[in-house]
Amino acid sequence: MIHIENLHKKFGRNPVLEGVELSIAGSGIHAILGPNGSGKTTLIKSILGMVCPDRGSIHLDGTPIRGEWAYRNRMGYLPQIAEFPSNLAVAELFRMIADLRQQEGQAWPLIERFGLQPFMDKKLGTLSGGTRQKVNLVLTFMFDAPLYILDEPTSGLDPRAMIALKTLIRERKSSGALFLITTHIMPLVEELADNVIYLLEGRVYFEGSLEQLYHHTGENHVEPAIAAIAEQTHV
């Protein structure tokens, strides 16, 4: 479970979030939907230890996250953006990862469903973009997680790694795991996701199921019920 209260962040003076509140429980996908610049980024990279919130706090399972630091060993993690040593084979950097973690993990079977395997003596300084996002999807799949946050996790996916992506989230989430997911691509949340949480300006302007947000907004997609409760903010 993860508890949010009354959490702040700036940049200098710019706030980016101003007393967000949540609670998400047990298992399910949570999109985090928003605008560029709303908080989504700031606000995961809070709950990994990223970022030092100003004021609030952040709880996991109930124990406060500040200042530690071993509660992400129970997390899987997409960033928006991967930076990998460019002159680093595949199989080095999955190596590397296993032992950085002293976990075998369970990398081979990723590898074949997002079709790595003519890839694993490539540098990764080579690969195109949807590649090296298909080896990032290994390295945030390859340790089992009670919690994983995707941050734009289709990003450069062909259309066949994004089936094997949507059913590696679905497999997951049968086995209990709960996920956070940022994405602009709407007909994903409406494929995949339990739960809605809409910012905008560094505040919760919305949180509940799809049925809720369509009963909310009047409309029965999810793309025209976000622009509906974008422009109620700004009535």
Given for the second form:
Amino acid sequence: MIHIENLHKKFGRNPVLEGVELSIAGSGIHAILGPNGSGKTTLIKSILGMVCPDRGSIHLDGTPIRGEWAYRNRMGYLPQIAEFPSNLAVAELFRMIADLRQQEGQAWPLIERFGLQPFMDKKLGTLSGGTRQKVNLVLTFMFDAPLYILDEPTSGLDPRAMIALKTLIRERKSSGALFLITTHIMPLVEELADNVIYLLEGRVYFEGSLEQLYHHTGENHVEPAIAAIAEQTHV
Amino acid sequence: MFKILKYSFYDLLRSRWSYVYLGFYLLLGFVLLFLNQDLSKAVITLMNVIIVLVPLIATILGVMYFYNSREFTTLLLAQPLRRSRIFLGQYLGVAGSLSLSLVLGLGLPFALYGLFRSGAIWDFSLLLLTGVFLNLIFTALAFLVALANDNRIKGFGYAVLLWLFLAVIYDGLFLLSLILLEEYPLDTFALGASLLNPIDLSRTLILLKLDISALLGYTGAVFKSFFGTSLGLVISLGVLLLWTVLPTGLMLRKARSKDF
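How about the form predicted in complex with the partner chain, since we already have the form predicted on its own?
Next comes the full complex, and the chain you just saw is listed first.
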């Protein structure tokens, strides 16, 4: 479904992606891991077309995405930092995005799931970080898409919302969606991920299933396994 | 694009800035009419205000809106929308709301004063048209500067500097060069130089139309003898249009390859 070839990106003089090769197909949950600054967000934003790569190509379902825009209606994207126009109310935001996408959004079931009903008339600028993240989640999942890209989906969420999110991800996965998730929370990876992609210094350092990861490192949990990879690379 | 335009427009209406400018232009219109007690004279005074103030306001609001709506922009960029439409929509939203404030704010007092029964209506319309052009031009320039600078302080600085250059410094340099090069035939040079600055061009255009050559600087005198009034009008409007299209195109090009 997603095919990435030799992707390079520099910000100024600072190389972030240095030849990423990646092929992801079918459904399932792929965790993109890696230390801070390893290029996770840049990779995601390149797939979304928000960052323009210097070299290399990204194909989605066989067509290159460069200069395209319509493919984004087959995607739900959860940005790392929830930024919204601050003088808009929550309900207005949902209406506006549905209007702009010209798609019928299913916001209400999600609003109830995350308990956002009391905030619907509040201005986005007055919401707390966790509540903004919930709004962010509703916005991402209100349109049915075959591909979801979540950048640090759990930041600021309370346990109840966390459980709601995990359930939601599993539901969408079982109906055939593909997930790309970046996170630093290893128990979440262990619980959800089918596949792990480990980025390091702008390249894919390891790619494979959890079992392969355990086998590769000789560990039986994600956290020590990732730590082991990080150790290996320091040598 | 029209949907984005609509939301940008609403956003501005909500942010109260449009009302501040509307109030300002209303006040300006009434005060000028009260002080001048004459429509034609008020139009001339108004010209001097419009030529300098409209670009300044468009520059500042353009930069401010661009930086303040960054969140909105990033949100839109992740949606299935064309990049050029996003920026064009926002640009037209800002320039449109500014132009509406201008036209309503000045149009209302003058209409109440009996503009439609006076001969000053064409001059006044031209004035407003030029004002709208200046809004379009300087909002585009402001967006362009803001797109090129992620640092807000720098962006603001450069944008205001650009305004200062076109509104004040350019004239100074122009006059200086005329004095220094006194001995040479400068008609074409003066003409070209005034075409290169939208503020100068607007001033010349209005002055030509108002037919008050006594008030003209060297620029206008040359312009008048060169083109005659009606051809000059067409060319000036054409150049203003070019001044609008060019920065807008550059802005869209810049937006296409920018990382967010």
